[in-house]
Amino acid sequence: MDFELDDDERSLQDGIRSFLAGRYPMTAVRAHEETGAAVDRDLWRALADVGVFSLRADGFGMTETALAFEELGRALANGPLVASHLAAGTTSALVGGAGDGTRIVGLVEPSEPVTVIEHLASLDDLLVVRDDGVFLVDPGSVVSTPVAHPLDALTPISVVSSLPTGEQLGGAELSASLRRDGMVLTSALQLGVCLATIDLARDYALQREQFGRPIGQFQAVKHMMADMLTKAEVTRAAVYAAAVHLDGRGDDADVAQVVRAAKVLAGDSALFCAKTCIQVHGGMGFTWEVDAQRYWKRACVLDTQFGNSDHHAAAFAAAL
């Protein structure tokens, strides 16, 4: 399988990266933490204008979409990105207005003993994904309690005490499809976290001096950086492979297993790279002034979405 990007794929990825660098630099990310992390609707519509939510509805495949979401993960873009993209659909929209950014759509998978919804206060619509189908719920009808201090300041969460059934949009087949696609897109976000933390750790290791030379020259730091890069590249291959298989361009492997493998590797690698990035920064890595801790927190949040690494590792093993 060829994982080299062609010119069109590079252009798409470079375009999304340039847009995010201009509209959502890290200075804006830090400032957004002070606003309660409500979704910026102007930025949301701008993301829609560059096609983030409607890529597959516009004729692109999961492969191109994963490249875009990789850049969103790298930039720490916040909001229900995956949910709104899924709601925009491929041939027809599940929720009107999701593709053009006029409506912000969230997603929740009810669980025991606690169900948590992200960005509830910012949502216009809520998709509830159960084993027996997908349901559309008015977010205003959900009875919940906001968490005062969420782990990721850019991902506000609410603990649900009552969740209405809602209007059914599809059955078990739609539910399985959304979960499968959501796993790949979340894995792409996690890959972006891996790559961003490598850049962050590398830049710091080149500029921070100890004993008269950059710490990047010390063997222990080199080993940590090499481990980060190895994890990220294996993850990149797994995520791209999963996207290619969903586009029907892979081999005859079990697609469900390929997707599970991507989610396992992406979850573990994002957590590892973010944690190692903090280690490279030393004591500074834990402070608010350094972005390393922001990536680690986002990695923790993403690992909970569409099943964590342990869940999918067990499912992968059970299917062998």
The other form holds:
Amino acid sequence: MDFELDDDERSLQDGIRSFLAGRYPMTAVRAHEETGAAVDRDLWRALADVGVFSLRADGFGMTETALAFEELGRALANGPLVASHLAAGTTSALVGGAGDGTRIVGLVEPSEPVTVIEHLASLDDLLVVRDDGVFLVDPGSVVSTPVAHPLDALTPISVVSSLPTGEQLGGAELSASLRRDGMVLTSALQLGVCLATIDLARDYALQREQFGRPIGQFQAVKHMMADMLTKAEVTRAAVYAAAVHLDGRGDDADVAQVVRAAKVLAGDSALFCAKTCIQVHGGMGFTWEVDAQRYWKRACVLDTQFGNSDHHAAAFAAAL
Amino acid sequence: MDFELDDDERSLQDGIRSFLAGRYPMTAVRAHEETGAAVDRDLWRALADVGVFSLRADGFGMTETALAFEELGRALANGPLVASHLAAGTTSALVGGAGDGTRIVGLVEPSEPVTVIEHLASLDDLLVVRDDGVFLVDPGSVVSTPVAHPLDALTPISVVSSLPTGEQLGGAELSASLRRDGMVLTSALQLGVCLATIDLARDYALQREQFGRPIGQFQAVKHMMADMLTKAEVTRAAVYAAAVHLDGRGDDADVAQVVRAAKVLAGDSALFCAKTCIQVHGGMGFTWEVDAQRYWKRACVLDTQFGNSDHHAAAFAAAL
Amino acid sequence: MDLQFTAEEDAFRYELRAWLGTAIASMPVQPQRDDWTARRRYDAAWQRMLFDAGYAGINWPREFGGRGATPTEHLIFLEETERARAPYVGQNFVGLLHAGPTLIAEATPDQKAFHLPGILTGEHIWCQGFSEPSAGSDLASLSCRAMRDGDDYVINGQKIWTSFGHTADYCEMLVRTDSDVPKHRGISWLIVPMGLPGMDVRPLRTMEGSTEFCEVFFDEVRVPVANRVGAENDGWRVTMVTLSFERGTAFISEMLQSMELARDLAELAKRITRNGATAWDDAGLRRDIGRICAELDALWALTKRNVSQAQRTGVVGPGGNVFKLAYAELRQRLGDLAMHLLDRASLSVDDIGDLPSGEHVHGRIHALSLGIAAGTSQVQRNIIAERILGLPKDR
Amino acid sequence: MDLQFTAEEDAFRYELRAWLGTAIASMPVQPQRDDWTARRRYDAAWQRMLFDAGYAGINWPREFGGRGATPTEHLIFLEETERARAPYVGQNFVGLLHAGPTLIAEATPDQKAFHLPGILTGEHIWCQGFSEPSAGSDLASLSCRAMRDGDDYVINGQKIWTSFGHTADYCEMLVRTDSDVPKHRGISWLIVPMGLPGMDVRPLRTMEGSTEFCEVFFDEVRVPVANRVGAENDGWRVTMVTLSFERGTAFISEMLQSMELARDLAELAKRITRNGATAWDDAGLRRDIGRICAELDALWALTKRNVSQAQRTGVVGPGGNVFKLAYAELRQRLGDLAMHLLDRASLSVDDIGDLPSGEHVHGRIHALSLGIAAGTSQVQRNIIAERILGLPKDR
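Switching from the form predicted on its own: structure of the form predicted together with the partner chain?
Now the complete complex, all chains and molecules, led by this one.
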């Protein structure tokens, strides 16, 4: 047993991180937001080139992929990242062109009280994941209304009034496996949100002075941040455990439970860390300019994807 | 509207407080615990003499009574205080001798998973409160087993295996009114627990030094205690509001909801304050000697009486 | 103790309620959320109606044009206006709640005579120039400088979190007039007309996307010394008057809204179905809603205790800090619960069909600011620990 | 990353499991909770069995009589002993986890030769004399004095929270040997035989009612200078070795118990009926149990990360503090939930009929101590903020 990153894993993660820092720094994220946040096809293909969508098709495991998605979450990368990765498949592609970034693939699970699709206007293909199977739908055929003010300006959404059936790609088994993989990748994005907000809060707490000292010297601030870190590290363990289990390198635990635990922890922790990051920033945390709010909004979005933390806590209990 | 204590209310409360400080100080409470915590008949009659059981029979309102019970909770007074007060009645006595302390009256609501009676061995009479009515039972006729190690050493308990029917004293209406009054009086006891633990924690935080200063100077300790005080003051407002409403001096709110709110707030807050008081005391808080643990255990007991906070939160919602 | 209103208080309530019934009907449609100029017109029109009916400056003394209402009547006023869904105090907030009361307490007769009527009638909108980028929780460390030059002060520096800075006529402003003394002692309180040469007002975008707040930059802005309120370097004491007002009543209207919102949540839960059952069938959700509603009712009772205390003593005590701390926390829990209930519908800040996502999501975002604005929850806890519990200051 | 055990690790596990199967069957019945003398005999007997089978000092180096197991094997050892419901380390705790490792790192060859075998075989029970009534979180402020007098130290003062002080043979003790230097610099680490003239051991009753802890009073107690471990006044550094061990593994066994307890809670909820339904029919309760179980599983995964790190670097990093803080909080939530579920049955510390109230109520009380013992949660947060996040020290 060795549950620490090995050198290959570390260098893969470092690689994705430097790529994002160079190609999609926070300045670019903010600029993207101002122009409506439609998926940038050049960026998308660049993401494909570093393997974001094709990692597993190229023979890497969920472990490496989760490490990459952690970085995407940290960098606040937007677009249907998880969906396009799932569409690229593992042994064979589910949707051609997803892996090399030539086609942007989204995903929707019909839900109550409303069905909402992220990034619909940017999609080339749409996967509809239902209990009984997975269906490929032409995004242009979805009857929907775009929302003028999405919560996360980087995640445009549309409300669906009618969803065509589409072409069936697989049955209940495929559906379950996409959901399971989607949960792990989403929880990796959420872990990235936790880690990014800790860095943001720390930088601010070290630099911001009130009452003649850096606010990071006040116990109240220290303890909020210690709680952030604690939740993030417990979440990291849960997310990595889920990824490792999916790669068949786990212990004898029930894989479905390990995956649920990751989504529960990641959902709760990302919301907690982002909210606390705002609080550490005080008034500045409430400005549009500071990224704390972007992470909080993203944490809200991610929690609703592939079932929120309450949903999976209930599912975990049901399986006890 | 004047939701502050008036002079009469204040002097009544002060009177009860000084009586208890003189007649049943914490030294006596601790000594009582060592001797099995059977109800002390002398003390009981002394409590009766200051009106603890007969206040309402003597024409005072629930407002004054709640203020007295707040002090009983603060002083960690034990015995079936609420039950004996309810038995003394308002316009006429429910059980003769309850008001003047010559008879010690207990109360039980049959419950799941187990029915437990407090102070059974000390009781002269037992009120059984069921949905359909109130019944008077001879405590000697209850088939039960005393528990060797009750959670609260000051509250001996017995587990009931068979409860006789007894003599019916009233119907569903009486049952509802005893429960409603019992909730308010219990929440007043819980408020007393909150206030006592704040005093205990403050005294300790001012006197205990670590790292060269009183621990009350550390933000971590300050903020824990600010949270205690905040919960206590919100609870105080809720408990007083419930008492005032029962006296017909409320606003147009639904009395049953006001009473439920008091029990919800008081249950949560007493547990929170007592637990935090232990934490403020550090290692000392975990000793038998320091009273913090007594208040926590009492808070646990009180929460289970007349329905716990979860139960009434649900009931509050059901009535929305 | 009692929670019943006197005959006089009831009379006040019913007269007000009757007036509100007709007055609100005559108001135009509410302007768009971010049309600040239209909102100024709207808020001023409403203030003028209040003034004409004798309800302007409800708690201001009669000698200064107010109604001289008791704290209890003030509470009734807030209850009734909220109940009637009357316009909120809006852009008159700073003038009526901060600047006006400060002027009443500290200004010269001439300053009062000129400024108070403008506030009461809605003619003059005020903004607040207190916070600075590096003076937030530590407000007294402010560095925006006012140098004496003849009969003028010359101001250089920057203010932030200036609500309605782009529409206001006057700014109540704290400036540093002496840098050589301990920080609290070198501050003065000025009346600064907006739009003076050298002032630059820039809207500050918040995470809600709105621009209620501004940053204001001062480059050699000249303000007559006669615009100072109180003695030079005595501005910290002067402003403490103002701040206690804010804590007393500023959150009552929105607290009442939250109580309604929490009850709406129960209705919403009954409508939302999942897996063939309604969300309301979930015992845990019901308990959460019940607990939040019970706690809000308790906070409302606490408010009445605070009002009763103010009625007796004339000041809002530290109960205001207790309220603020508890309310901020509770409002966040309410928002979290609403967003969890809305689930995917919470991704929109607009309503979706008949789902009230707009109100709940906006409310959730607003709740994040409650733990920060007007004294962070950390500052509130310090105040409670030190002023109520008597714990020693940090150093 | 992987969570799979190697063939060697599996072999270790199965061999251990087989041995535990027979070994435990041969153990006598567990003594009463508060019969400390009988418990000493029991714990010593178990330790002797471990020793004879080669499992004593599982993580101690082979050259000092230990098994030299890797951190992963140590984890397997704790998993398997817990799984087999083997006796807990009990009164051998201080010797095996604190004193022994410190001796290995810092003692003279003679000290090692004499003391280590006694710990490994269970012959010698050790207790810890670190905390004092006025030195808790601020341990370095300890004032129990040891004055040099010829070849002896003469000790005066008091210790508290000395686990098993009334049954132990030796005490690992921190004393002040120089009061004229900054507090961390004047401390020495001594081996103090129990029962010396002038020592008074008094059981300390905790809120659980038990007397595992003692207060120890010292009045002119003479201990040879040869009993000092490390240099005079270097005891603070010496003891830091010990404390990091505690954080690494001390909570693993009880963490595994908590995981089982949380799952038992689901079974209990299915048995308890209320108003014609089981407690398990309550969606909120199910969610709470599910969340706690999921978080416990995550904490277990964190433990494996900590172990893997120790395996690579040889030390338990600050991950131990993260674990302790998270576990203390989670264990309290689990206890609260259990008591709410038991409702009136939670008023008994004994089991009531077939209701496992004893275990849950004891567990709840124990959970209160988890936020306090071995570094309060406040101290853990300071350490995390300063050592991991790099925030500046308080002053």
